[in-house]
Amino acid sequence: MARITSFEQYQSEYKKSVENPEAFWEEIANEFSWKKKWDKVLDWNFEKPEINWFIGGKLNITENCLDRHLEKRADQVAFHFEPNDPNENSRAITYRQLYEDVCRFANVLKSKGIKKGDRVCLYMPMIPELAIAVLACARIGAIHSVVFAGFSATSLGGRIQDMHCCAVVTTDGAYRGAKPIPIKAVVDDALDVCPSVENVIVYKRTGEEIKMIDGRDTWWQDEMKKVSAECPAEIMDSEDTLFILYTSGSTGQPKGVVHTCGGYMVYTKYTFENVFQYNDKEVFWCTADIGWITGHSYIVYGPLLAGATSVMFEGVPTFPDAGRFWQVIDKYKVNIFYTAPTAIRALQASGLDFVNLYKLNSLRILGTVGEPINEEAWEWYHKNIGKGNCPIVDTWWQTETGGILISPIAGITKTKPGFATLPLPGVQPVLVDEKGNVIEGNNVEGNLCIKFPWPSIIRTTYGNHERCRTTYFTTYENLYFTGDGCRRDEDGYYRITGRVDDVMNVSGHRIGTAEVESAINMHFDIVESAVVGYPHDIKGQGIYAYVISTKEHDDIEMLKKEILAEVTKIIGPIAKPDKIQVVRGLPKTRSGKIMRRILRKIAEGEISNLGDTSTLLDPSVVDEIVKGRV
């Protein structure tokens, strides 16, 4: 195991990884089981872009997640499943059980005619069957695409259409907090516009009555009884697609980020073991949803590749009360806990009474993901959850990066609140100015780029390689542009300062302003809208919408409710604006461009420093917006 055990070793490994990346990653890749070794470690070109790792290598990632553990870990728990309701029985799934269930469900998929290269959409709550379905797709070489089960039918349908999926795996319903949520009904609505889907497999979770369509819909439980628990793994090329995961961008339709088998496998295991300093038999808990990249890399693939034991949690941090996370940590004696700053801030606001009921003495390492953590939340987390003894790894990475890029190594890198600290071995960050000039030295700020590929870098955006090129590789020549601003301090530590494009980070979810505006504009009374992010105590960023209506409204509150319903219907509740202001006009330049900088400052309350507005088409609009600020 390529495990870093001291800061000096980190420095030495980092140096090696930069001076000879191919030799560095080849040594790590040799720890895995390959059907055939690679002919060449790396071939890359950021202009096209074209990036290939472990070229000619053959493997199946599930053999490395499951089969190779059976000799020593067959009876070790792979997943502790903690259901939404604490009174419902939890489940412990061993590596042997997981292997057998994955093989069975892989055979179910094959019985439906699903084969290597087919796209399968998974729209499910956080239950073990979601992880089983992910791995079963990978087992037979089908490409999985998990869609977070909070997205609307419109959002789900758009993704299914974009990929031309042949099948959907879902559940009848879901439990999340105090109320059950319909899931199958959302799928049925989405499939009205998705003729490519021939099979829908439904896991019975809530038992609620649902519509089942003959010839298309079947029950998971029934199908699993018909098949064997043996399924040979499909041999995949290192650069065959493993999965597609959609992420919001600064324009319209979400992008299907493509990750491939070999490099993703190597990088997720390496980062899991090193960032979290995972020790054999420890219990790891990542609270993310598998619908996001964090769940893919650090609930499913990373921990299973490392032979770890993980907790999978169906519920929310505040149900039945704000002590639920801490109760689960004590119940399973969790050693490593990885969650979002949004959750930390919400639980901080609930007070210490819910924390003090629990020991939390099993915790060794804490982590954060999804957005930079503010200093106050970092200190609260460190003192009250870690009892001052647990290092915090504030991890920075993206859907497109596949795994963590900049982060402390737990207990090894000296931490600093609010800083992701240093790049991991193999990651070569640079800061550039607006013109693409590299900014050298420390105590500087710029746009964060990476100048050399790591194994789990995005390969393309599904069905539109040109979009991948223009989004990530053309802003600055020969660099991968992250879209984030960043500061490098006097110690060379990196602090992410936020998005520099029109993407908001709301509760750790990336949401494009264009997406939300498009949904708002579907309301029949809205002519135009502009959306910006603003600081929010719990979510990190809230959504502020400025809307222009076709007419005067007697009941503004009713209009706002209708707009929220429209956004929920088209995208999902996660994209609902927190504040809506009806305005006469928007601040535009003479060429018609909306000056979002001004709208952002008004939303943030920085109305004394709006800059020069004299060049606007109608400067008086700004004064009116300031007066009507909500």
Ligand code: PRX
The other form holds:
Amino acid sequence: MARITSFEQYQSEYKKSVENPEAFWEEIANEFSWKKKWDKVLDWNFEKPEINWFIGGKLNITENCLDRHLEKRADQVAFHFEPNDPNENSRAITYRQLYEDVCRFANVLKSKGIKKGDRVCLYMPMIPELAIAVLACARIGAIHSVVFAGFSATSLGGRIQDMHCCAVVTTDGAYRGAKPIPIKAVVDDALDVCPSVENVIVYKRTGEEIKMIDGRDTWWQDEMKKVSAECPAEIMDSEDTLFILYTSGSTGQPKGVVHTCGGYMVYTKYTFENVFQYNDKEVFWCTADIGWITGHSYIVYGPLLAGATSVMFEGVPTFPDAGRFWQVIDKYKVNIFYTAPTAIRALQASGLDFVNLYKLNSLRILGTVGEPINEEAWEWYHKNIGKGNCPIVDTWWQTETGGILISPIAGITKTKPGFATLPLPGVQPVLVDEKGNVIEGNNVEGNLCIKFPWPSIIRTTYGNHERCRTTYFTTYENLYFTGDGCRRDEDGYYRITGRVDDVMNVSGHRIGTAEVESAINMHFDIVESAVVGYPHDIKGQGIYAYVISTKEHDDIEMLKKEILAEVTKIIGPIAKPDKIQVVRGLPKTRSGKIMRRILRKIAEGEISNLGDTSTLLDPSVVDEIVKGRV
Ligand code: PRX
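Go ahead and give the structure of the form predicted together with the ligand, now that the form predicted alone is out.
Let's see the whole complex now, leading with the same chain.
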């Protein structure tokens, strides 16, 4: 029985999962429909790394998301689609309709010659067709790679090139907040440098004028009319790639995290059902975008595998006003609500008037994800949204982990504000010091690693396995390194303190400092830059950029605007620095290394204690930077 119903049961399941992980996961995997069962549950080696789960097993994840539910749930709603504009009709998509649309779109993909193993890029807003496209790829064994539709043409093009995609699925435009956003135009720009793309399928969402290229571009709605609503599911190996999702690291360009079919399926359903304690007929709402891992695992796969009913929301929390989330919760009688701390802080700042207009009495469980939640926001969420009686699950995980690793089990694990609490069964966290020594006991702090594989652990980084090895598996021997710092308190509860590498977490979005620097450096007048994160009331972290210009600028504001435009062009608006300071020099050691520690302190305003600056090549730059702080 995979469902945990008491704390004692959590403890015994946890124990079982550590003492005999293979037997533990085998029992859970047995609950799914497989074309062929595995020959062996697990083989792993963190040195290489090479991790295989359910070896020899054959399956198609979409049969478990869709076909399996047709007998009992054909007429149950899979997705309630809530459009950006509250006056536009919502859509309720049943499991049968979803099944048929996925099959149809799978046939459309096939009609374009797309087959198992091909990479298909999805660049779409939050509409049901994005979930349909994801599942249609999985149906035929094509590898989907969703790119968040806020990324720029340059970012999109880079990812498409990295994966050699053969097709892109997109829309004409998008509605998000007050003004429509171009989508297809971004794809057109991106494709200028992507000769591998032979097909672009465009779903008409806004009806705006767009350019269609003969022989390459076709309309989703036209193509869907030509095909049947039956499509046999491709038989996949457990370890065949299901999807690639790009994420930022501390160096270089974003890397394509690879997840595979069997383990990801088992883990996302297990964690969805347990963490959120989902009950049949309840309504679940995860506000993430499918462009991020949270949307993959807890809008698409986890809930569908569990046969759940979810809300899918196209818009933003503040349109038409800051009461939108609460209005949608009442409208669909949402029972379980899962969002990001940054959204909670923003809505908290908008005041209680927006909250008090709504009942919110359907809510049973609240969740957060993506960044540490400060105690004040946690208390506000608990008191005003949960009315003091909804447990909050603060779920810690990453793109690379595929599913939630450390989190309370709703209503079962005693919570503490700001703590992700305890590892889920199958997850074996350890804290290590800088040298890699494991820190035992409680009331300790260190770098968070995991010492044993769970089924949805990252398998590789697309096209560059060595990068996967060096990023996650070489910092500490035989451990998966998360990049996060963490405290374990006197009760053994885990509190994530934030990234210990050069990765920022801005409004729950993961952004590498190196990426932003290289975008800034594309500005003609900028010779060098250094980017750090600093505490920000709403965003969690803001981006502070120190830039060196080749020449004196009369109009510094203009230069800053141009830099922002450059970053928007190269990455997207989410990576725009909040503060830009033009400096004469950067604090560097004699070997030329930028002392980011000092820059971080200055950005944080901690200028009284900058530490030892005597080893710097030119200590005087520090005084200048402090004086010119913005
Ligand atoms: O620093 C941690 C933070 O987000 C990072 C992972 O980002 P990403 O791959 O984009 O996935 C986000 C959604 C799963 C982590 O390394 N993070 C995520 N959840 C939490 C968190 N930090 C603190 N508390 C959390 N609950």
